[in-house]
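So this first bit is one chain, no partners, the form predicted on its own, shown in structure tokens.
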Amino acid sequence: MTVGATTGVLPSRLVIGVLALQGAFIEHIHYLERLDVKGHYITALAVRNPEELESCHALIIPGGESTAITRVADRTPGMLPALQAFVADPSRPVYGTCAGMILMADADGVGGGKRKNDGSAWGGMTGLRVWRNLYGGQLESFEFPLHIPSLSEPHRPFNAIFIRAPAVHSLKQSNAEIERLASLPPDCVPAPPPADSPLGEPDIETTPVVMLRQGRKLVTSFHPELSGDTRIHEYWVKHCVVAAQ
């Protein structure tokens, strides 16, 4: 029996997934528990089979490797459909950060990285073109004081983490709008992905984006797990989870 979300009807207890297959996943589930949802009590499932992916209404694909990620999922009977099936169906709440991110990009939508062919993404946010490691290495990791008029407390700034973020490439013209809820003042963004790539021309006016929204879906380039902060968290939940009915 599917316990997803799109019977229209949540029930009290929120069973929300985080992948945790590979990468930072511990700390998202320690974000969901502290939540406090009015009418929702959160359940935070660590997800490693199609079981425990088809017992949860959302589900949270965490930072870390991309392709490993895809990898594990491959290995895992039956994980790697059921995965890019939840992820792609628009009733299905879901969240990527950074490397999650990444596989939240359409399928053909992702360019950069040190190898060729390095695995396709799952389609979740239709339209979104990303390109790995755009801000540099793990040395030109840092971290910036982001507007976020859609949080609670907006005058209060969100602590972005960036470690080896994603940046976006396009966001090509698609039926579902996409949102951009924040973005990086100018002399913080890279210089935009090379024009002559499979994924054509960039979209220099999105590249500074980092944390768009369509319908029941979210992303963000940067790690709001280590932030301490569990804003963004709160509002995925309340926004896309539970009143996106």
Contents of the next structure:
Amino acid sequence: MTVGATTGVLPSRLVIGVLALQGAFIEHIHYLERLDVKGHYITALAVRNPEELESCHALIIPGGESTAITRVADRTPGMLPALQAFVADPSRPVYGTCAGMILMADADGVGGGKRKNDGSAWGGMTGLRVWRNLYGGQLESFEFPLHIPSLSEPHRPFNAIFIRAPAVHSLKQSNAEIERLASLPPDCVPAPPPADSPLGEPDIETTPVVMLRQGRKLVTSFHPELSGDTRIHEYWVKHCVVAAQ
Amino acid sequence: MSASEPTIVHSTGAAAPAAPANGATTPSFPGRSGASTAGGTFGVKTGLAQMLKGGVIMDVMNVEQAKIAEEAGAVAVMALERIPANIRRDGGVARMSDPAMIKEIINAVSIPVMAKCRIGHTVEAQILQAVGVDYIDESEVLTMADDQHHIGKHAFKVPFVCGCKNLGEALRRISEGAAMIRTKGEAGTGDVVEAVKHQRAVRNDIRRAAAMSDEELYVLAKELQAPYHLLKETARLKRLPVVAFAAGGVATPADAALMMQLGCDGVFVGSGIFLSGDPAKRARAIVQAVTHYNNPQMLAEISENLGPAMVGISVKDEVKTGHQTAYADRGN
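Now show me the form predicted together with its partner chain; what you just gave was the form predicted on its own.
Everything in the complex follows now, all chains and molecules, and the chain you saw is the first one.
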């Protein structure tokens, strides 16, 4: 989509899709509608088929059950190849929260080595490997006031809600550098997973990292759409979507 | 905060502020001291339900069925020894399932696992929390353990889902600590009429409330026997302040899509899948129908060649005439 060779007088229209196959997509749409980005007006669109995806400039993959989102995508005609092509394109801005982070990884495995990665990951963040549910089940879900220096008002903590959250297993170096934007303190991070992990040796140093950026791609293992704070969406739109078109 | 986001404040167990919690509410589990995290807050409890939206939660009786459900794209499974239609057939007292059976299912799937306890049976709920289920359904499908009181659900770290027939009942359950609501419908019948009735009743009351002044809302709160602050919040949001699913009698993809068009956030399917001719296929079809509920062309394709649906029990002919137990009448 052409965002417009405007002279800077007229605001350009940005269509940001939110994948609406399953999960908490409506919250992301409400957030996007609240954003005020200078020089642009944002249209948020619920995306359920390849035609709707085609009309989007950028995409959010929301939280939900990653297995369910994968299965529905597999069985919606044309959807899976369209999604894979979209997220793999480095020029396409994509933001994944929780389940979205799992789907944007190179590979994923269930925490505790319960099962091998079933090929559900769609890619997008090159070099990222993810543990599903490493933080445990619902009884281990928690909130934490996270320090994120890159956001506006960096001194105000971000109330991060972690629901059966995934964790970073390891980060492989590639051409595109992965920035670590936020980490949990060590006492909140689960114990290293057992050695029989289906993903191989984990990198313990990366386990506390909960927010990552690679070019136009952003992932968080928590749910900003549940805390009533739009600063992460604002960051993504500013730095990954509209910056240097 | 926009008008579209819930800001429920409970008299007890309030939604947690951003500040680190003190030791009293700190979870303790192996491998993580978690000294500065807040677990089991209302935000965390309702948060999981938010992630289940647009999805299907399926009743399963063993590991094999749980795997079929997960493969079909269920967002969660409800582990129980007998699905509602079989409880109906067998009669007698229906209780919490064997924890060993629930644990097997937890170990077999990566999606959340729910389990049912009897209405008012605090100890069954404590046991299910100890087993490590992700959600508890305080369910009218099981025989009531207390015919006056529901469980005080704020005291638990695990979240609860409860059934309702109307707005007053939904808000009473939320007031007790339920983090998710579902219609009661009439479980184990395969007749969707009661689920439709309950969903329409909730929506009707919400529309009424949304048009009212404060003075009128006080009167409505009395009429509905609902806490005023929750009614006020519901009127402001123009929807229930927690996630609300359909349940009780959903048997086909069209039933599921109907409930979604009536404004439900997702669907529970109890007996409808594993009592049908081809459970795996029907399970997949219902999952697709809940995503594409507004696309009739897609629904037509999804509904093709599913084999026989579960044999239904007409609510009007069997339940209302007293030949069958009305589960929806349990609890209020």
